[in-house]
Structures are given as C-alpha cells and as structure tokens.
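In the form predicted on its own, a lone chain appears below as structure tokens.
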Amino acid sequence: MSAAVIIGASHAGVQAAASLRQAGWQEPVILLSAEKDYPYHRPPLSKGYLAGEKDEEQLLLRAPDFYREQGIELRLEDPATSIDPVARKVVTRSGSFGFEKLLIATGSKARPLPLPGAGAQGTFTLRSMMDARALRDGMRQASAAIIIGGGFIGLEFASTAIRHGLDVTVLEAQPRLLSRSLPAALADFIRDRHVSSGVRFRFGDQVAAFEVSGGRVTGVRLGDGQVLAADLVLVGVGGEAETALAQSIGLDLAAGGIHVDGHGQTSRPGIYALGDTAAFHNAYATAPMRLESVQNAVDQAKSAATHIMGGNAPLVAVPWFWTDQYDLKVQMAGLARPGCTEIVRGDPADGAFSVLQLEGDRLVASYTVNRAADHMASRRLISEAPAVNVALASDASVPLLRAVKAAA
C-alpha cells in the first residue's frame, strides 16, 4: 500500500499530514493517535487552559472537519504497537497498515520521579490534555501546591496556581532557575517576579519521598527529613523522548532521541522522525540535539514532507521558543555557546528588556522580555550573521536591526 503513515497526532504529526497534502501527495495519509481527543495545542495547557481562559475547542490544532476534507484518516485511540520495516507495515491496536513512507512523531513523555508515594492521588505531571484535565480538577480542591522542578512548565503552572489562590512552593535542585535555558540575569528576574506574586522557592533541596495518607498526597519529604505540607504536587522535572518503537527496529539514536538528518530522515530510508522525539545536528549547534518546541516540530514536518515529495528543504531555521508567565512574554532565539559576551538591552526595572549573547561580534542567542521587536530582529541577525555594533545593540532606543556594522 502506497500510504504515508504518521505515528503520533502531535504538532509535528498533524503538520506533516497537512504538508504532504499541500505538496501534492495523492496516496492515503493515515494519522495514528494514542489519545481520544482531536489533536490540540499543548503550550496553553499550563497557562490559558488551566486558568480557564481557553476551552478545549479553542485548543484544537485543526477543526475536526479538516481531516475529512483533506483525506487524512485520523485514527483516535489507535496507537502503534509495533513496526515491521521489512514488510513495511505498522501494527496498531485495531489492525495493521502498510506504508510507503513512515513518519514517527511520538513526542516526549514526562520524566518520572520514582520515589516512595509516587502516583498517589493529588500528584500530577503535565504533558497531555488528560493530564491538564486532572490537574485542573485537582486545583479546584487544593489549597497548597508544591512544584518539583523550576523549569518552564513548573513556572508556568506556578503563575497560574498562585493567581488561582493556591499557596505555591517551587523546589529546584539546582542553585538557580533555568540554569540550562536562560542567562542568570533573566532567570533571577523571573524568580523575583514570582516571589513578588507570593511564590516561594527552595533551591538545592532533594526530594526523598511523597508523604501519603489514605491514598492522597499530603506533602513531600526532603532529603534532610523535613516535610513540606501540600495537597497537590506537580512533578515537572523534564521530558524523555518516546523512542521505544524506534529502538525496536534498530533506528540510530542520539541525544536521547531518534537520530535524523536535516530532512528528518532516520537511519532507515523512507522512515522519518519529527518533533520532540527527533535529534538532529542543528545548524546553530555543535552536536546533535533535541529541540522541544512547536516551531521546531512544525519546521521539521514541513521539511520532511518536502523531501518525501522529491524536494530539498533541509531544516535551517533559527531555533526559537517562548514562555508566558504573568504579564511577561519571554522569547528566546538561537543557541548559546560557552564564552559568549553578554549585554543587557533596556532596564529590567521597566519590565521590558533583552539579553543578547555574542560570539565575537556575531549575535548567537537572544532572550527578550516584553520586547517582541527585539526578538524578531534577533532571529534575522542570528540567521544572517552580520557583524553587530555592540554600543548600538546596547542602546534600547536604537532599533536592533540598525545595530549592524557598516560594511568595510
């Protein structure tokens, strides 16, 4: 059967299906989903959805009619259970499907915290709509929340929970927040914004166990024996790529994911991997890496569809990310490297500023708070790599695109 089978109705999976049709793929497109819900946007789960600002219909990636109109066979609650790369078929809960092209877009799952009491009622992770529904219901009954992990999901939930009236404590094992993601000046700014809203932080503490009574969580016990009371605990200690199917057929792995080239193709011709589960040698990195972002998932899906249709559009886009917390829109572009020069553009006291990182006189990464124009300009400067005038780039009154050195 000359079908394109896509495993995972994620951002990447849905975009791949749409892009194949847009590029002229005439054969069947089969989109397999393990979930019962129509494919949805995931970033709002920790923000607008939990806050009650967005309902489930507003989160849909595409209207339900889209799949029928585009001839995309969306199979809900029908996850792939195995792949036969020789016979070129995928086995699912309901049967099997032959494929000419296979795209694996299985995403990532929450990293577990295998400690005593894990899984008790009142303990949550946040990766899916099902998780978000359960957490939203838990918030309605809770008074005190502990968040294990000061990453983006944990901090986004903290900003929602504190506004919901919960007492909120964030436990971060590292000495500061977001040490692998943001410069210290920006991470400290975000911490202070949370503190001013009533969130408490504890750094360097190790969690030893969940305290449980009657099957419900009542708090967490730290490594030093201290117990912190809570009736809701969110575990947000990162994600792991879903690679079980890939490993079962011997696909090459890298950086915790499925190793792919610039088109998303794996070590087996005709089999692609996209989104959170894929590891590739990004043009702005020095080694293969996974990028967990909507932008990357969409770009990889478009690149793979183009390649399947005989085109050549390797992924070269500048990586970018964002997080919304309170009234802060934090946007990141590029990838930092060791030894960069760092400049602050604007005054953090005003609630709008940028942190720029340069390698020599080339911009390689930027981090902006409520300065969308700086973010968009940064993406262009990182991509085109002109020499930057540091003095002009440091002056927030000068548009960033004008901070380019004149050609000699």
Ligand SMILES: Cc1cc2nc3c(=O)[nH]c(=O)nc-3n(C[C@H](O)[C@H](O)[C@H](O)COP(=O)(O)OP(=O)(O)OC[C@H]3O[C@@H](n4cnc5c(N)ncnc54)[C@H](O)[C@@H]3O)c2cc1C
Given for the second form:
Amino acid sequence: MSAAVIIGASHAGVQAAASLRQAGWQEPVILLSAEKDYPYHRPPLSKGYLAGEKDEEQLLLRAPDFYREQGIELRLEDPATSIDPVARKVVTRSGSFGFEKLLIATGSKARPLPLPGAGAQGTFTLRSMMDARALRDGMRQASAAIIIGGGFIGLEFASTAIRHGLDVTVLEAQPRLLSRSLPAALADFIRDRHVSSGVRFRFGDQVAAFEVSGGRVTGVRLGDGQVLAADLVLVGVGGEAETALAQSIGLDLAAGGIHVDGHGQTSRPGIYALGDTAAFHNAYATAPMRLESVQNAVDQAKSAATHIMGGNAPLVAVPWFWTDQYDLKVQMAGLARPGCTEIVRGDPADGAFSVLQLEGDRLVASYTVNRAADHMASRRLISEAPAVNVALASDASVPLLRAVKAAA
Ligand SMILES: Cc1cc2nc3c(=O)[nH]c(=O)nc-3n(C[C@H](O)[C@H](O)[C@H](O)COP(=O)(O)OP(=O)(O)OC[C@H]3O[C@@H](n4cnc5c(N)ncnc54)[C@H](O)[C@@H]3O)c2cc1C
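One more: the block was the form predicted on its own; return the form predicted in complex with this ligand.
Next comes the full complex, this chain leading.
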C-alpha cells in the first residue's frame, strides 16, 4: 500500500496530513497519535486554558469530522513503536502500516529533573492536554507554587497562578530570565511586570531535591540546604526532541533533533521529519537548529508535503514566536546573532515598545511588546533585508516599514 504514514498528530503532523490532501495526495494518509485527545493547539495550554478563558473544545486544531471528511485515518492512542525502513512499515501498538512516505512529527517532551522526590503528587510538567488538566486541578487546590525554570512556559504559568491568588516563586538557575531567547532589556521588563504582580524570583539557585511528605510535595530543597515551602511545583526546564524512533533506524541527528534539509527530508530519502523534533539549517541561522514554535511546525509540514508531491518549496520563512503574560503580548521574529547592535523603539514605561537587533544596517531580529504592527513589519524587513535607517527606526511614531534608507 502506498500510504503516507505520519507519526505524531499535533501542529506538524496534522498540517502535513491536511497539506498532503490539499496538494492532491490520493493514497491513504495514516496519522498516528500517542495521545487520547483529538489534536489541539498546544500554546493555550499555558495561557487561556489554564486561566479558564478557553475550554477544551476551543483548543481543537480541527473539528473531529475534518479527519473523516479528508480521508485522514487519525488513530488516537496508537503510538508507533518501531519502524522498519527496509520493509517500509511502521509498527504501532495495534498493528502495522506500510508506507511509501513516512513523516516523523513526534515533537518534543518536557525535560525531566531527576532529583530525589521527583514525581511526587503536586509536581507537574506542562506539555500535553493531560498535563494541563492535572495542573489546572492542582492549581485550584494549591496555595503556594514554586516554578523551577524561568522560561516561557514557567512565566506564563506564573502570570496565571498569581492571578488565581497563589503565592508564586520562580527559581531561575541563570542570573537573569530568558538569557538565550530575549535581550536583557526585555527580559528585565518582563521580570518587573511579574514582580509588580507579586511574583518572587530567585536567580542562581540550584535545586537539590523535592521535599515530600506522605507522597505529596511540600517544597523544594536548594543546593545550600535551604527549604522553600510549596504545595505545587511546576518543572519548566525546557524540552527535548523525541528522537528515539529516528535514532533506532539510524537517521542523522543534529542539534539534538533529526537532521533535515529545507524540504524536511531526513538522511533517508522518503522519510521526513517536521516540527519540534527536526533540526535544519534555517536561512537565518548559522548552523542547524531546532525551532520549537507553531509557525516552524506548520511551515515545515507544508514544505514537506509540497516536496512529497514533487514540488519545490523549501522552508525560507522568517522564524517567529510569541508569549502572552498578563496584558503583555510579546512577539519575536528572526534569530539573534552575536555582536548585533540594539535599538529600543518606544518607552518601556508605556508598556509598548520594541527592541530591534541589527547586524550592520540589516534587521536580523525583533522583539515587540504590545506593538503588533512592529512585529509584522519586522518579519518583512528581516526577510527582504533592506538597509535600515537607525534614526527613523528609533522613532516609535514612524511606521517601521518606512524606516529604511532610500535606495542609492
Ligand atoms: C505549554 C506550551 C506552550 C507553548 N506556547 C507556544 C507559543 O506561545 N508560541 C509558539 O509558537 N509555540 C509555543 N509552544 C511550542 C509549540 O507548541 C510547539 O512548537 C509545537 O507544538 C510543535 O509541534 P509538533 O507537531 O512538532 O510537536 P508536538 O506538539 O510536541 O507534538 C508531537 C506529538 O507527537 C506525539 N508522539 C510522540 N511520539 C509518538 C509516537 N511514537 N507515536 C505517535 N505519536 C507520538 C506526541 O504525543 C505529540 O502529540 C508551546 C508549547 C507548550 C508545551
């Protein structure tokens, strides 16, 4: 049978199935999911869903009928357990499926913190709908939360938990927040917004253990022996690509993910990898890297589907990402490079400003707070790479798209 088998039914896998059908793939499409829930939007798990602003139905990626209507065989709770690349078949919990094309969209998983007491009741990670349900219930019963890791997911949870009346402390091992993803000015702005809402931060501490009594977490013990009390602990120390199946068949890896080209093709022709699990050399990067974003998952899926159908649309999109915390919509575009110069557009005191990073006079990355127009303009300027007029770009009253040097 000349099926397309897709392992993983989330942003990348579902988009790949839809794009294959849209592009005219006539053969079966088998979409394997390890989860029991219909595929859903993952970003709201740490935002609107936890805050009680969105229910589960609003999170669905597609209406359940979509799969049947499109002739996509969505198999929930039927994870792939092995791949035979020679016989070209995937074995799952329930059976085996032959493939002509295989798409691995297994995403990433929450990085564990294997310390004494890990896994006690009241400790959580946040990756899936099941995790989010458990965390939402846990939040309702808790009074003091410790968040290990000041990354996006931890901070989004902090902003929700404090509004729910919990006492919230964030432990960040680095000297400042988001040191790998945001410029200091913006990271400090976000920290201050949390502090003004009552969130406490501790920087530079190492966590040595979870304190547990009667199977329930009661706090965390730091490296210096100090114990911080909590009845809820969220571990948010990043994600790891789910590459076990790819490794079992010897696919090349890079940057912790499955190495792919601009079409999403792995080192084995006819086998693709997409989304969080894939690492590729983005046009805006200096080496292969994994991008953990919805935009990357969706765009990579579209490129792979086009390639499978004989087309040529390598991924060239400018990477972008967002996070919502309190009344702040933070949007990022492009990839920072060492040695960039920085421009701040607007006044952080107004709660709306942008930080632009330039290499020479070209915009390479932008970070906007409540300035959606700057974000959209940045994506275009990063992609088209005109020379930026620094004086105009620094003036928040000038539309960013006009802040370019006149052609000579
Ligand atoms: C809480 C949270 C908030 C986020 N917020 C944002 C945001 O604001 N903006 C943004 O751009 N991105 C955000 N992200 C990241 C974004 O959700 C991911 O980049 C995106 O989900 C990647 O999609 P994916 O399909 O590659 O992988 P995933 O969404 O990780 O899905 C992979 C799927 O494959 C399944 N799977 C794994 N192994 C198997 C197997 N053997 N067989 C079958 N199925 C398998 C997994 O169970 C999972 O369902 C957030 C992520 C989380 C967890």
